[in-house]
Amino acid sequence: MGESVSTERIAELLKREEERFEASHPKSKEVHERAGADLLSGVPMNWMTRWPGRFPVYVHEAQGASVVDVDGIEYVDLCLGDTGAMCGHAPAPTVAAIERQLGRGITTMLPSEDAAAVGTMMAERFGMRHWQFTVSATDANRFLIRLCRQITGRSKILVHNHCYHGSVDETVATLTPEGKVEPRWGSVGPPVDPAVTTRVVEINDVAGLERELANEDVACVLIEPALTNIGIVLPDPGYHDEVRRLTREHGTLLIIDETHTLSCGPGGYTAVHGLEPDAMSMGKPIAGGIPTGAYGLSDEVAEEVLASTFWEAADVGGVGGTLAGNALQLAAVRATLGEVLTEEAYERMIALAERYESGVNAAIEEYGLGWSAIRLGCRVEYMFSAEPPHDGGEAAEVIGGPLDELMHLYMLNEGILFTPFHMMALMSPATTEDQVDAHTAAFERIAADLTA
């Protein structure tokens, strides 16, 4: 946090903004306190309860880059669904195509007539030749991890201190200060120590990774390219190099997941930077918001894995689900790849990416804030250091706490809609100058009482 700003008039603030917020927002605290009879918490999932206030702001609709919540309130979405949307909301040609698709049937567990120009769309844009669908990102690692057991022998995993990888119970791991592995905190009832499945390393800390990959047991490394949900740690020029020196050397797969990183252009990170991982895994935004996820496998593993499937049990082994690879599925990812996510529009979107960053950069620099911004392609996070976080710990050091809760409330008072969890702005097909604007003069606003 920069000196400049105190822990009393972050309080100040704070008592503020949350009384602004419940004067403003009666029906939505109405509706909260009706849910609260029949859903736990009030919420359909618990992480709702994340959001800043008292209560959750309900939607009432969403379309573009703009939520109107029940009390009629219209906020500049920068969350976008935690990249769920970031194609916008109600994209035309996906929305269109899914209009289609629904007077033909959801789901069938046969083929439909998109699979083929979708996979052809898949290899294409990803590099990746083989390609298998699920209901979500959490479910494509979570199969590709047991792929890469199956072809390995090995039991272990290695992943990133801090990072994200859905619900998959081997990743919801974390480094103490001692180096050893153990639940991370606020893990929910993990089923098995997960030092006995996981091994972790912080981004960018190669000698680490060398000594646990010597250990020889290590299946796969699943790793996002860089840290996005501890804000945004970006990997050091040559780390990557040496991550896929590393896993070749021995002998483990390379598992790169592109969940949050398809902001970086059309291809990812992946793409982008020209990494050459055995398989890649991916969710989110593919369908335009329709629950999706997909892997896809190298030649190589390919192979191995297509000889190592025992067929005659290929609907118990663990790999699959009756609704992944559904028609409804199908039919969004190809409109959304083919006419929603378009170089055009990652052009777009990136360089409203630099406008926001700019406009934070400069506010930041005026007061005195102490703080940095990092985009990562049509992504911007601000991180309340001077100097952008080098690991997943150091990250972890500075986000959350009374001024994260300020920021994020204040933010939603001023009509500014921010993923809860962090300080992650994302720019959409639908967003606008005006909308980036907004929140750089919101941003200036606080940052002046901040400093006041």
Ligand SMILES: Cc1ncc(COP(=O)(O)O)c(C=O)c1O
Given for the second form:
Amino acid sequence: MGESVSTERIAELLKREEERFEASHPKSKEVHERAGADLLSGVPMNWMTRWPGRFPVYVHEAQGASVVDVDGIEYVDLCLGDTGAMCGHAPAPTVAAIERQLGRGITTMLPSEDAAAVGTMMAERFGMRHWQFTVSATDANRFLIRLCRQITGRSKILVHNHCYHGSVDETVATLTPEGKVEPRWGSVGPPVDPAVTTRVVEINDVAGLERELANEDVACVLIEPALTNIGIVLPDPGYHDEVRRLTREHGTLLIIDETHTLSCGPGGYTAVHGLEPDAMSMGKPIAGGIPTGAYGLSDEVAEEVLASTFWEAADVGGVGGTLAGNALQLAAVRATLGEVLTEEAYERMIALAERYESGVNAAIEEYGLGWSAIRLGCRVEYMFSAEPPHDGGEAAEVIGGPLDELMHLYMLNEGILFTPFHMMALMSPATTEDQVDAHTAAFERIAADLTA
Ligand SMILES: Cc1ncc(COP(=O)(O)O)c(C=O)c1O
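Output the form predicted in complex with the ligand next; the form predicted on its own has already been displayed.
Zooming out: every chain and molecule, the one shown earlier first.
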């Protein structure tokens, strides 16, 4: 991994950057110590401890693609809430719609007038009718899995190795080198051995997919069209044709999770590449940051769902949520899709990502780093291997470790925020060329320092 950089140099720089971080963030340190009194680990959710540094940066405010912390330091935000803020922070049309709706009621358990308009917008964008709204993308996936089981009468699901679809029990599973399914490393309290519920194959392993589906016990294949949570791993040309052919051949429904691949364009990867899933799930940016998930069903699946719904228990059958589909969410989705995530915005965002990618590639070349940059629309990731990984297992080998830790911390000290789990950069409609160039300049400085 990143053999161009010596382990001694990484250790030396890590020590220096830790000290620099601590010295420049006295207020965050103080808030962290206070928060530690009554919050577990001093943070509202424990994964926030995974930000670089001995304590996380505490945020004062976020606007557009900038974040200002409590020490008054301003950052270029390339993390953008790991896609939850892909619209930029506080996008004006969404904020205006939210403010209007806040004064008219947040949640009533009744559909609001926005519902019909939002349904039409989703159908036009994603080429799929019959939408439902949830509180998160995790919920959308959980409900789709249940519906697929109900329709097919089958018990198992199939996912890619090193996938992430939210905190969905069946998906927190990986493959051992021997090809066995086991709880993902770090899985908290799995309800049952995931081998009981889940089949796992590597992305791009068509033979493995065929072998697993041939058991004829898989209700649905739930996949991202490209892996985005273990760095980016792209599908081979023709892979999705094979996935579609095999799922149809074996009576398995196909769910495409577009939560992160909404980066590809207004209709996600599915629209750009003409995929034909039976169902789609998503969440994160579609309401501009207001917690919202959604799933869409094909005509055939919708018909079967309607036919198998036990209406007298539709609220307690395991698909639902009192806050799901509330008026605030729908007002936010309407404004976000209509006025923020527009075609013109995507054109700008993708052009910025191309600028970012070429800046990174030029510096990788100049400093002989032996890394690679991979882009999915307005989302770009650099990986510490010369060849982009071909599957989740390969990607897992190059992610993490001291170099990863150093890059995150060093970038933070240079005023650039990356998603804490990998080197992903996202462009929003509010991101500027100057911000992209600020990252390129920081990347060059760090590359020079790493290879000095
Ligand atoms: C592809 C994918 N699906 C679903 C989710 C779950 O999203 P949420 O945590 O908002 O429920 C994530 C989160 O990172 C994701 O990356």
